[in-house]
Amino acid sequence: MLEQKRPAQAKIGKLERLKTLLARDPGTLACPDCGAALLLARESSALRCARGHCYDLARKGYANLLGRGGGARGVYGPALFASRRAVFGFGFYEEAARRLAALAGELLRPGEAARRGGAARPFRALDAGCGEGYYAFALSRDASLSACRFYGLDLSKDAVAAAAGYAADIAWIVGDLARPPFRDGAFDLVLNVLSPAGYAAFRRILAPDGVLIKVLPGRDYLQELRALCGYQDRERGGGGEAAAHCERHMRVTERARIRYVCAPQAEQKKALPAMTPLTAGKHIDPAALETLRRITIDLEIIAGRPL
């Protein structure tokens, strides 16, 4: 699994961590107060701009740029991250995370051929609606991208503290996406997975040449779950509608649809109803669970420019 590599980044203390991370990037996160340049402060563990505005740095390893009373909870709480962590675990999503990982690189690869023999200076990649971090995780292990510097945003503490237990060198911030606080054009590709996208944000912390990166439910996602849910075929995940949303407000450059089946195991099977919020407030039978005998993974990739 891919929490089971490079054991020895996990005697970096958590805190520690991120610190080295965001010294070494300084000026990319910018104060959702004021919009000034958010700095790693000497000898201390916060991040302050030049008007005064402060933030702490958490022990577990995560920036809240949100304040105490910040972060989404309702159905996306400690629970529902936890599941979602160990289907992730079970390799559902490797296959998914193994595309993305390839899409990306190509994506990346003109810019960093037209940067050779200039002044050189990494990739930075955001993983926008991180979640509980698996897909940064994931993208950050890859050779292909070895030369990025990897940001996870979400709205959830919940999701970010999870996030913050992979024992890799992604810079985690618990921070609004309509407002994410990172400076003008910082990123060189943004990923969006299965998460509400605000383009014109994208738009303004990209690269004049970064990408984005969309991903929407296809209509096949987790289809055996819907049915034990109740959902009828009207109400099947994805479909024209999300991917014509998606391209009013993106320039498309790259299509792809990743669609394939695993079997869940009888302890595997447990899980997969609290890791997404369609059983939400639904009523799953037992022993129709029990009769699962596999799950699609349906996921359309639009890949471009926000307009």
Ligand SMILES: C[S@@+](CC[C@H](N)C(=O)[O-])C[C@H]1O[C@@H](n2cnc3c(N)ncnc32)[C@H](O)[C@@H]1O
Given for the second form:
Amino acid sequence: MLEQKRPAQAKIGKLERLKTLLARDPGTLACPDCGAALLLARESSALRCARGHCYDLARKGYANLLGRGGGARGVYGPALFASRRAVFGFGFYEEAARRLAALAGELLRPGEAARRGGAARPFRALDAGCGEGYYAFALSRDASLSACRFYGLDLSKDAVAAAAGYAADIAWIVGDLARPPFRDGAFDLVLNVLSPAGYAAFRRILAPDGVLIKVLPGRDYLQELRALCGYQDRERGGGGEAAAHCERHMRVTERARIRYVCAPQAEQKKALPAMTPLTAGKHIDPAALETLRRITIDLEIIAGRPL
Ligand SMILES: C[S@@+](CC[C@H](N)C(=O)[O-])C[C@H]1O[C@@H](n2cnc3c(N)ncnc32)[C@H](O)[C@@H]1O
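Could you output the structure for the form predicted in complex with the ligand, given that the previous block was the form predicted alone?
Next comes the full complex, this chain leading.
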């Protein structure tokens, strides 16, 4: 009996938490249909705008502002997010998350007084293309960002449903980062990790002195997995073109590289191929996967203001 009740109670808890988060931050969400403020309807679990557009909140603790099941899956299906969740659980990305949190804290600090404008206003941070939510979760746990209210946005309902499983005060939203369902200037920080960027949209939703942290795969990112897939050296990730594209769309104020190597255990290796779209359509020989001794995390960080 108790066993059956538990999941339902957990879901109700998540929905109530989401409602509390949205109610404390009225006017941050904007209707994806008409752009008007999207507010929590009294005594209900729905968001409504003045023009009558209405979006139900999911019992699992997220708001789907795309409707009809969320965005297209393509390579980003439930298996990829489950695998990412497992790999994040191994701790391979802890160092990256710690460094990103430290950078975010540093970038937010100088403008703190000006941003607050005398009245104590909390910072808002958005993880745009949050996937299963690891970075938003990790940053929300960092002491230097305790004054931040966190939002996570992803096109994939599978991803956002998984993200809502993290026990954290984060408002999880299914939506398109090219048309983010937020009011102008809502955020002090937009984080965009290994996901497509919408520079014009990010500029619109950032406060005048808000900052974008864009994370790209570095040249050596998962190079051992790439090699197993048969990618040639010249097909390596990161570096040149992706970073140059970023620079054309941002006034860059900070650059950093996070590069380190992890040693996966035998069981952990099995989760690696499915965690990345790099392996989509590629065959990896299981015996070759077993021989993997190390895996390189190499991320390029570009921070600044979208142009
Ligand atoms: C490689 S995953 C990275 C996810 C997460 N940032 C991480 O590092 O685990 C790329 C993510 O971008 C999301 N995405 C792709 N296009 C998007 C869009 N137009 N709006 C919002 N999310 C999008 C995908 O659904 C996927 O979750």
